[in-house]
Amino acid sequence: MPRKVILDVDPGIDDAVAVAMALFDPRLEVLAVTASGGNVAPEQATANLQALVGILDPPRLPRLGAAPTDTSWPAKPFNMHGADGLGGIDLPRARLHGGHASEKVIWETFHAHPREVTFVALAPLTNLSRVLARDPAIVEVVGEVVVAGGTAHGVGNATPAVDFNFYCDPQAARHVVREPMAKTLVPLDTTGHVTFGFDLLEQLPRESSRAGAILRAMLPHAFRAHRQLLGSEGISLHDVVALVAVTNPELFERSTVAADVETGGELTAGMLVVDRRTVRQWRPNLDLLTACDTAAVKDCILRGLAAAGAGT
């Protein structure tokens, strides 16, 4: 059976890539794809969203939620994703079916499907965080929540020691952090590891198909931008790292681990904090994916991606 999940991003290239797989992906039924703010601003964020997938055009389209304008981000210190997120490809707008928030959308989700529900977090995590604020029951609900974010050992990519995802929004991250729900997080530290050369571009599925015109649109942006930036020739594409984590947990190593996320100080908002003294006093609340195998993972992304050129 195909696993239900809900797919909460911030569009992103590495999102849209995420997308165009797990749209894609036989072993996914993606039931929704919420938007929140985070590489982008919301309103883009939406945009993005239903831009990506009307284009895509998957087999069974999923419903989208639009992301919360009424929040404030703190600022960016780099642009990884161009001016409109996707590397300036300028998407045409499709404004899509539905138009309802991601709040509604992922609450209504969860109740249609009790405990069958996985949530993929590829952005800032204020979309689940409000709706545990609203309704905190809601967690008897949820099946399982996997999240892109965090650092295992404190080497950041907003600031020296906190990933982008955490720094957008510290509380949010705090909060699902806390809360009693089954949770495995995929932190900066193993995403990381998996890095494509541009070679990459090479592999990419035809441009003749709706996702190759997609993804061999943005993704040149992404090369550029990480040696701008980064002084890389490489590309990390975190967010889709986070998602075999997903479909295919067996090449990922995994500890229980007892954490919280700081929401102060200048240089440590967002910062994940593992208890790891020698006699712990927090009780251990999640999973934490430490290692891959980073050879199968490239594998995984590459097929995915294929399988994403064939359908469209």
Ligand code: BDR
Contents of the next structure:
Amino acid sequence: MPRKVILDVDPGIDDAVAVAMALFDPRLEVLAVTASGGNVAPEQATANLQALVGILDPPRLPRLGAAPTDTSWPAKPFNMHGADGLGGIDLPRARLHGGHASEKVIWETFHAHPREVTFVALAPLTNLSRVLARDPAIVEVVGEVVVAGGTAHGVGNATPAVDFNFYCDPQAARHVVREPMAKTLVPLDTTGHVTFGFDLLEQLPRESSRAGAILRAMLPHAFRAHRQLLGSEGISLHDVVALVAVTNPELFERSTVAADVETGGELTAGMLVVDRRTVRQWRPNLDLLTACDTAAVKDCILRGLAAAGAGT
Ligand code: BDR
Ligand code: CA
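With the form predicted on its own in hand, show me what the form predicted in complex with this ligand looks like.
Let us now look at the entire complex, which starts with that chain.
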């Protein structure tokens, strides 16, 4: 039985790669893909998602959610994804069916399949937090939540201590982390261990496939941005590693921890705080994926990309 998922994304290059892989993975039934602001403004995130799914034309079309436009975001410290979020590839706009708000799509999808749906958060946690705020009882029907966010050892990317997703909406991150649902956090330190060199560009699906054309257009920008902004020759695809944590959890080391999110600190807003005292005072509330088999995860990603290319 394929696993039912909602992908919540702010595309973003790594989000887009994760969407392409997930839509052609027979182990997943992608019921919905919902947009959020983050890497790009909400309107752009929605447009990117619609264009991506329209071009990929997967065998089974998920419901799509539009990002809320009444949100405000802290200043972006830098931009890894280009002005349009997808490395400036200028995807033709496509307006797909629906156009309902992400919150509505998430709420309806959880209720349509009580306790069966995994929410895969690859963006700031704004959408899920808003659903929880409107209907706190929804926790009863949520299956599991897997989040790309937080840092286990306090080394961030948006700020010294905070990853981009938690940085964008610390209150939402705290809200979700505190809710009584099954949660798995794939922190930046774990996703960041999986890096790809330039040889990735030679291993992408053929240009004539739809997924191949998008990936081949988008990923060179990721290499340029990593070199110019981070001084790194390799690239990380954080959201893609988080997706592999859903499809191949056996490749990750897991530790159940008691954690919360700082919301007020001038330097630390959005920081994941884990109670590591010898005598723990907080209750365990989530699973933290502390490490992974990087070679095996890379292998899964390459196979996932090939499958996306073969499907299109
Ligand atoms: C997160 O930041 C974003 O830029 C990526 O898409 C990923 O979701 C990693 O901190
Ligand atoms: Ca993202």
